[in-house]
Each structure stands twice: as C-alpha cells, then as structure tokens.
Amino acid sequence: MSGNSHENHHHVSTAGQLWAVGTALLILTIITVVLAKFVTIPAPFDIITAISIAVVKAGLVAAFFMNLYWDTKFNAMLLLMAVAFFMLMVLITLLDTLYRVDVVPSF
C-alpha cells in the first residue's frame, strides 16, 4: 500500500506561516480602522476601498486557515464559484430592489 501515488498528503502549516498570515489580518484590519475613523474618502470610494480590503483578508482565510492554498484547485473552484453564486444572487435583489415602484409613495 505504501507504492500507492493516491495516498492522502495533508499540508502542515509551519507557526512562521501562521504567524505571517495573522499579522497581515491585523495590519488589514487596522488599515480599515484607521481609513474608518480618521481618513475622509469620497463617498463611493469608501465602500469599494472597505470591501476591498475585506476581500484581501478573506482570501487570504480561505487560502491558509482553510489550506486552499495546497489543496487541489478543484475545492478552490468551488469556493469561487459560490462567491459567484452569491454575488449574482445580490445583483438580481438589487436589480429588483432599485427599480421597484414605492408602494407609499412619501414613505
């Protein structure tokens, strides 16, 4: 059984790695902070500057805690495609929301 080539290889982060990855987190977190409270940017800047920001530090969760990075590229697939999914589930709320007549009309 040993001369199998499918036999489960798991990746063991190292701590540097870890530590790495956690202190990214913190100064993304901080640099969202910071541009939060004491940074004034115009206003549909902000948002994109804010999920953006989020979307980095969630990429690199779903890369190393969750070890997409060396897993195969079929499980990273498939994250991306349900971000897609829910992105395009937004858009058609969206869609139905923005351009819905108001029920009351000064309410």
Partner chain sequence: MATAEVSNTKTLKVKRFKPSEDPKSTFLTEEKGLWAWLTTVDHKKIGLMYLGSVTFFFLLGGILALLLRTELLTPAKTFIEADTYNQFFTLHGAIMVFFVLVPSIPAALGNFVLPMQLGAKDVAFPRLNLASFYIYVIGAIFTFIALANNGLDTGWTFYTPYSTDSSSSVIWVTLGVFILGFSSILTGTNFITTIHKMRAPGITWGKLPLNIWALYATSIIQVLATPVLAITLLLLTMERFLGIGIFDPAMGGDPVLFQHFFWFYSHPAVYIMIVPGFGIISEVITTFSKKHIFGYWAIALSSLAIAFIGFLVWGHHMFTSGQSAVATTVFSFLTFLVGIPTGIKILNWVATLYKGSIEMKTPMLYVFIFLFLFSIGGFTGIMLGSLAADIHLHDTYYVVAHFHYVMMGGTLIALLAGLHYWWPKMTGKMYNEFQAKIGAALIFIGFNMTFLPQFIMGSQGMPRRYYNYIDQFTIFHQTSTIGSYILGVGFLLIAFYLLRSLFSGEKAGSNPWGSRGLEWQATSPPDLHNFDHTPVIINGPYDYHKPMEEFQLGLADVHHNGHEPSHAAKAAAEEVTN
Given for the second form:
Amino acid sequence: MSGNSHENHHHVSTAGQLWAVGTALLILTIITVVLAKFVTIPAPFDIITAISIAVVKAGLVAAFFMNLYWDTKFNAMLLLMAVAFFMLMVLITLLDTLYRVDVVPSF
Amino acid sequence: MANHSTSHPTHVQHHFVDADQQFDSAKMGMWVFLVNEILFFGGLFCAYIVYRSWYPELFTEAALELNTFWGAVNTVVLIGSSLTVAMAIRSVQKDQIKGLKINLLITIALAIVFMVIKGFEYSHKFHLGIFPGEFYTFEGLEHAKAPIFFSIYYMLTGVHALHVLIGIGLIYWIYRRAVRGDFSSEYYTPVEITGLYWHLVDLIWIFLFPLLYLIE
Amino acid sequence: MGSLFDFMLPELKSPMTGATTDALMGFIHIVSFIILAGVTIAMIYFAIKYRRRSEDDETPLITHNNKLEITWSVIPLLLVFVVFGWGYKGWLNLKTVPDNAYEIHVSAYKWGWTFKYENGAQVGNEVHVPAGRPIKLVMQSQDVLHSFFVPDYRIKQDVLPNRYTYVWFQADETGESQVFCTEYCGTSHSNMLAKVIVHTENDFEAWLEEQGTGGGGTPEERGEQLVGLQGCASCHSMDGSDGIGPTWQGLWGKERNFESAASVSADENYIRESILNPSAKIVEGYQNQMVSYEGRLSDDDISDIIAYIKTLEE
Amino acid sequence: MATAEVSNTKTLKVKRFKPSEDPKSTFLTEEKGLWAWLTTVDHKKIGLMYLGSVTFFFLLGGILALLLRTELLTPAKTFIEADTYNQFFTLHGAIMVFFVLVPSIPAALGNFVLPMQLGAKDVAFPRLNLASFYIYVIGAIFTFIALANNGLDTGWTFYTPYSTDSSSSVIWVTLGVFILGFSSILTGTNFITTIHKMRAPGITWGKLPLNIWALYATSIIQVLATPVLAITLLLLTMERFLGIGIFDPAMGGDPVLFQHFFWFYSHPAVYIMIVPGFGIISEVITTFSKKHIFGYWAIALSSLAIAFIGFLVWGHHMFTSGQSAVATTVFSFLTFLVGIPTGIKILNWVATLYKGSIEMKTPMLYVFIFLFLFSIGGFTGIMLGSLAADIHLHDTYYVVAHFHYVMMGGTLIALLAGLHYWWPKMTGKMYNEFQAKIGAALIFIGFNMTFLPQFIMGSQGMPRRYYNYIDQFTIFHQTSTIGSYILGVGFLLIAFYLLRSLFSGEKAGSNPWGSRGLEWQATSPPDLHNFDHTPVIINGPYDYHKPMEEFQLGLADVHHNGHEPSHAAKAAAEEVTN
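Given the form predicted on its own above, what does the protein look like in the form predicted together with the partner chain?
And the full complex, kicking off with our chain again.
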C-alpha cells in the first residue's frame, strides 16, 4: 500500500504556488488596512468586510499552507468542527448577553 | 514479539504498521490538537465579542491607542514566516536539507522580529500607564470600562505571544534535528506538524489584527 | 400517589406563583414513576424468565426493530414537549409581575438581607408584606452572588452585585414563610436566612407607619435596632460568644491587637473606620470578611451604633 | 467453514489463534520494577496507574463526603467549623469531578481496553499517554499545595465574584485543574487518533464495539470542551493576579459571563463522565445475556447525539442566575432533547435482555443497579430541565440527589461494572463472587438510603451547601448520613475482596464470561503487546450466534505486525480452521 498511497498523502506544493499564496495574503492585508483607515464604510459593514477578508486569508493559509486542500477531508472537517463549535459558543452566549433587560428601580 | 522490528525503518515506532500510518496518525493527532487551540482562543474571542456588543463605543475609542502601522507590519511578518515554514516543508519533501535549514532560520528570525515589535508596543503602553485590569492608570480614555478592553487586549495578544515563543522553541528544536540529519523526504513528520502549529499561530493573528487594530 | 408527592412539597402559600409548579411536578413524578416501574419490572421479569439454564444456551438474533425504536423515541419526545410547554408557561407567569404589585427593595450582603420600603423604612432579615396583594422584590447584592428562595412560594432568583433582579409573589393568608439564601456565599451562607411575615392589609399599613417614623427612642435604642436591621449581629455577638467577627461585648475602650497594624484602643474613630473600611485593621485571629457599610449607614446611624456599643459592658 | 468473501476486497490469509490459558509472559511479568512502571509507555500499565490514582482520590473524596455527612447529623455544629465544612464540600466536589469522574472510565479502564478492542498494540501516541498521566499527577500536586495552604472554599464551580474575593488558595487549585485539563485533552486526542488510525483489519465502523463508540464520543467532548475550561480558569487566575475585570463586578465585569464560560465546559463534562459508562453497560449486558445488542446503531449514534446536544444546554444550570429570558427558554427546550437519546439507550438495553441467556454475575448485577439508579437520575433531570420546577428546585438538595444519581448511580456504578467485568483480564485473577454480590447489595442499599431522602428534603426547600439547617430537615439528614456509612462499608468490602483476589484469587481463564469481544481473545493478563498476532475481524462484537472460532482469527503470514487500518474496511478473511 505504501507505494501508491504515498503520493496521495504527501502533496508537494510548487514554490510558485506558495509564493502566490503568500503574495495574495500580503495584498489582502494591504486592502484590509486601506479599507479600515482610508475608506469610511457604514457601521456594521466595516466589521463584516474586515472579518470577511480575514476569513479569506485564513482560508488560504488553511488550504494551501496547511495543505488541507490536498489532505484527507477528515482533517478539514476537524477544522470546520472547531469553528462551528466556537460559533455555537458565541451565538448561544449572545442569546443571553444581548437580550438582558435590566430592571430599573423606580425609587 | 522478538522480531517485531524487522522490516521497520528506525523512525517508525513499534506499534505502527508502517511509516504512512505513523505520519497520518501524527498529522491527525496534530489537527485534533489544533481544534483544542482554536477553542482555547475561542473563549477569549467570545469574551471579546460579548464586551464589544455591550460597549461598541469603548472599542472604537480604545482601539485608537493601538498602533495600526506596527500591527500591520507584524501581520506581514507573520505571513512571511508562514510562507517560509511552508517552503521549509517543501524543501524537506524534495530532500533539500539546506533549504530546510535556511527556511527554518528565516522563520525563527521573523518570529523574533514579531516579538520585538510586540515588546515595543507593550512597553509603550506600560509607559502610558495602560496596564491590564486594576493596575490601569492611563487617563486618556473617558470610558469607565476602558481597563476591560485592555485586559482583553493583553489576554489575547499575551496568550498569542506565548504561542509564538513556544513556536520559536519548537522550530529551533526542528532546526537542531535537521542539522543532525534526522529528516529526509522519507521522514519529516515533526517538521510537518510543527508547521501546522505555526500556521495556526498565524491564523489566530490574522483575526486578531482586524479585531483589535482596525476598529474605526 | 398524589398524597405521596404532596408530602415532598411544602404547603403552597402563593398559589399565583406556585400552582403550575406543583401541578407540573406532580405530573412529572407520576409519569416518571410509571415508566420507571415499567422498566424495572421488565428488567427483573427478563432476568428471571430468561435466566441462563446451561452454558450452551442459544439466543435468537434480534438486532433491531425500527417500529419499536421509533415508537419509544417519539412518545418520550412528545412527553417532554408537553413538559417543556407546561414549565415554560409556569415560568412566564413567574417572570410576569402584575401591574399593581407592591414594590420592596432588597439588599443582600454577607450574610443577611435588608428590605427597604417606599416610605424609607428598613428592616433586616424580615420582610413584612400585606396578604392578598402581589409583591415585587427588586433585589441587588452588596458583595457576592446570593439567591432569594422562598420554598412556600416556589420562587427563587439570584441576586447580583452589578444589576437588579426581581421576583414576585402573592401570599393569600397571613403567616410566616422561610427565606433561604441558595447561592453559596461563604462562611455563614447557611445562616443567611430571613422570614416573610404576611399581615392583613390593615395591620401592614399600621406596621409600615410605625417603621416609617424611624421608631424614635434614644440613640442607644436606635443603634440596637440598626444592629438588627443591618445584619451586624449575624457576625458580631453582643454576649461575648465567638462569631465570624469579634464580639462587641466589652469592646468599648478596650485595647485591640491587629494582624498588621499597631494596636489602638477602641474609640469612636476606630469603630467608624471599622464600619466604613473594615479591611484597614483586622483583629488578630479573624479573617478579612466584612464588607464596607459606606453608603448604607449615615453618620447619624454610625453614632447611634457607637452609642449602643458603649452600653455593652462585660 | 465457509470462506468469507466481500466484493471489492482483497483476501487476507488468516488462521485461528486460540489464546493460551496459561501465558508464559504477560505485561505484568515483563518490564517489572518500579522504574519500569513509572516510565512505561504501555497503555495497560498506564491504565492501571490511572486506576490506582483514581482510587486514591476516590478514597480521599469519599472520606470528605463521610465527614460532611457526619457534620450534618445535627442541625447546628456537630464537630467541625463552618469554614472547614465549606472547604470540605468544595474539595469533595473538585476532587470527585476533576480527579475521579473525568479520568475514571476513559483514562483508567478506557486506556486498558481501547487498544485491545481495536486489536492494536498500543494507542497512537504512547508517550503522550504517559505524559498525560504525569500531567495529571502535577495537577494533583498543585491541588495538594492548595490543601496545605489555606484550602479552597469557593465550591467546585469557582463562581465569581466569590472566587475573586476569597482568601483561600483559589489560584493553586485553578492552576491545578488547568493543568489537569491538558491531561484530559491529551487522552481525548490520543483516543480519537487511535480509533481512526489503529483498527485491526476487518474492524469497520459498524463492527466497532459500543464501548469504543462511547469513548469516541467522550473524546470528542474532551477535545472540544476542555480548552474552554482552560481559558476560563486562566482568566480567573488573571482576575486574581491582575484584576482584569472581565468577570469581577467590582471592576465592571459580569459574573454571569463567568457562569457561561464555566458551564460551557462543565455541562459537556457531565457527558465526559457518563458516556463512557454507557459503553461499559453495552459490553457487559450483551456478554451476560449472550445476545446481540438491540439497536446497535441507535446506541452508537445516540452517544454522538448526546455529545453534540450536550454542548447546547449548559444554560440550564443558570435558570435563576439572571440570564436573559430568551436564553433561558432556548436552553430549557434543548435540554429536553438531550433526554431522548439517553432514554433510547436505556430502552435498547432492556430490550437486549429479551430472550437472552441471562447470567446474574456481579458485573451484570451492577448493570441492573445502573439501569435503575440512572433512570431515576434521568427522570429527575427532566424535572430540573422544566423551567417552573427548576426555579423551585435549583440549588436545593434535589439537585444534589439528582447529580449523585447520575454521577454515582450512573458513572460510578458503570465503573464498578467495568472493573468487575475486566478485572480477570487486567489481573488474571477472579474475585470472590459471593462477597462481590454482598458488596453490590450494600452499595445499592446505602446509595438509595443516602440520596432518596435528599430528593424529599430538596423539594421541601433544603438548600445545598448548608452547614446549618432548620430543624424540620433533621430526620432526612440523619437517614442520609446513616446511608452514607453503609455505602462506605460497601466500598471498603469491594476494596478488600479485590485486593485479596490479587494474592489468593482463583486463576482466570482468557475468556471467563464467554464474551465475543476482541479484548477477551488475548491472554489474561494480556501479553505486553496485547496480541501475539494481528487479529482479523470478520464478525461484529456482539455476534453471539456465530461460533467462538470465528472470533479468534489472525493474519497467518505476517506474524509480527501488519495491521492495515486504511484498508481495514475492505478486509475479508479466508479461514484456516485448525
């Protein structure tokens, strides 16, 4: 088994691929800084843009630097599971913290 | 079980069938560990999100005290180090041990640059009296909850910096083993999983940067 | 069956808040009991009927039965939906304070309760309420978390230091009910008790009137009253016995030794400091436990308490 | 006997390996000596070291429990001070949760059994396994430092702001538990990888023993939840060091947020404790009924369902805490959903008994006790999940009784079932069956006498964590205390006959219960590398209708190694009967 499956397990990225990803990350960083500092985006969308760019960057790192794109899908699933459970934690906690109505004393 | 090691390369532990099984197991184990790391930071991010949703104006004001330029430089530095780690793995996969060593050294150097910049940022804040929690003495911010913002800032960046330090140690260890000639295209599991760890450190920073430095 | 489960609950004295709870608890107890009995009997019956007769016993191959499994998944699911809806309804009722509720402010501290009325009257560790009228308690803690629990009314609510929480009830009959603190709060957690005392509407008005006028009396009498109200007595004894804090008997004028400060004799300034900034000087052999009474006692109040302490001779 | 063939497979040459009844060398006879034990990477030895440590902590926590119960004999002070009492119940809780229940089944029994049930030589990362044990020891040392130095009086829940103000050694214990968390994480990581990568040829996901499914679900929870505990405790430590103010209202923080963080771990942790117990029950009940499990997939997948839903319900510990009404409603609703897979399991187990060949040996007796006690725990859980009832019952003895029925009546009884079940495998010795049954009876009687009265006084309003109580509860407290003494005697008896069996116990055969489980095809005690061959699996672990020979197959040609787990799903076996 080791002969054939060797190729599947050990993907070797070309230097060009890696440099391309690195450059893309650099450009995205510049874009996000420029958007934040020099362009005024109305309230909720500034965070949304910044986070979306961060997600794209994270996706690039995970897929190509961390090799998930060529790796077994189970490892990618593990990453997604971690993110999903983090979201669950945040969303459910927000169900409390966003909807508290304090009783204001009348005297 | 006397003959259990026949036909086993020396780097394969006795309870594995072959090198592939060992490599896959190690990598999967590392991914499971990264799941841990994500949720570990997840707790801090959760605190961040809750407090930001409570006091959005605090975050806008307080983020002005953080230096976007140096934050951006650090982002670039970490991305660069991620790239060199990826290059290091590529080198060892192609049996280019010299390339492996050089890439590891550049990674360590970039990580140190990151820490130095971080150190300047911290010392500048300490100078202003921006200490975490109850030691906070800075008077430039009106908001009553300002110390909490900086507590979250210090916890997030502090725990991240701790991970960078551990990463420097790990990569140095990999470098020493590379010098000793432990690695080849047949066996480079430690390089691969240390690389995964380092990329995660980078991943976390990719989110920390816009969340802390880029609030307008 | 019903009476067995009634035995488990204290007599219900606030049907408007507790009736649903009691009915729901009865329902869950009965259904649970029936299912538990079924499962237990089935287990024991199988164990006897199908006991091993020889080592070569053959057993049939039964791997699963979809119909059966779906049945016993769906029926409990429906049952728990009923329980959820029922519990939700009762809880909504507990959260929805009637508009005409009479408001009383509650302040919890280690380890006691202070109840403040709208006319300024304050009582410690007893809350007097009129019968037949919804009462809303608006609660805040001075220090750590506490929880206000009246088993007779089936109500409970945590009391937090950084915001107000509330709870309501309506006692229909005159009488007394026990209040417990149910959020662990330290050494005397289990002594952090209070009583709800239910009066008729007229008696309550009269009582409130009397409290509102401040009671009058001499400074010593007012001091003694304050000591009861503010919960001082839950830690400091007046008769020389040991408590969480040092006794007040013979305190006046005595030399005090501290964990980390020079000794002083107990005069007005020392006592005042001990009330407003308790951690400044800790008497030898005691823990730093007390919370500051800053803002809870006026200067006059403190003078009255000092006057009272002067009367406590050995 | 026919050749087993599945399409699309490669055929493995196998032959029968009958386990020796009189093994020459076992893991106990090889690598002897204290140093060899302390540095071993053998999962069986590590499992036994865990078992020893867990037993030690159980003894410690148990003594604390008896002292607490003794103090509660009278309404006022009986023999200890209030502060001592507070420290005792805190330590009882912290020790029992973090040092006993969490590691008990996975790290002790699981470590021993899991690789054997997979036909592997060891877990995937043996050195990490040993590291996890020493991390556990370091965590314990921190806790002992706290004990020697002011103790801890916050309750095991460390609620802020009490824990940020308390003068006791909160930092030592939180750091201790923080460290302990890594032990749990490493065990979970190890198990997940082992289950995925180290299965012997033929063990498909559908042929995994249910114990493995349970440990798998447990490991997932450990990996996902424990890091949040770690960060929570780190924040609490920082709260005390630096006053960071995130949880401390005095600094503008929010104490209810702490409770969210804490229960995000600590509720799933309840399932870390109980789910591996479910695994043991499935193993024992089939062995002693000599019958295929009823609803294999229902039981296997309900473990995963419990693990998942268990993450969504933490707020049911906070119905009275002042969390928002929306959150309370959602949490209550989700809480009921977690009851369903649990109920399915119980009914499936009972159905397994139907038309079985039931032998009431001690492990089976514990299974029956488990089913009864755990059902009570489950039903009272439904009671506590319903909003109106929980408002009345929260933080009373009703809750105390409920979680003891689940944690002790569930986890600990399952642990006892597993311990008695695998004892012959672990030690090669049989315990005295009669004494064991007396022990089980004492446990059952003592347990119910201790905790049934607590349901009654709880619903009458007796709050938990009370040093003094009002007179009307005296009779319940006294009954409960006497019950706890009986329980104590029961545990002493168990310790006595188990230890005695080590020296004078009858020699156990390789498969004294006639189980079809793979771990029983090793010798008792097993070889240092578990099996002398590579096992090949063609039947499910509960196929009692198939002859024993079919469960004793191994690779014929590759004598030493040669598991091929990535091809395991495709393995079929050609049988060479002897």
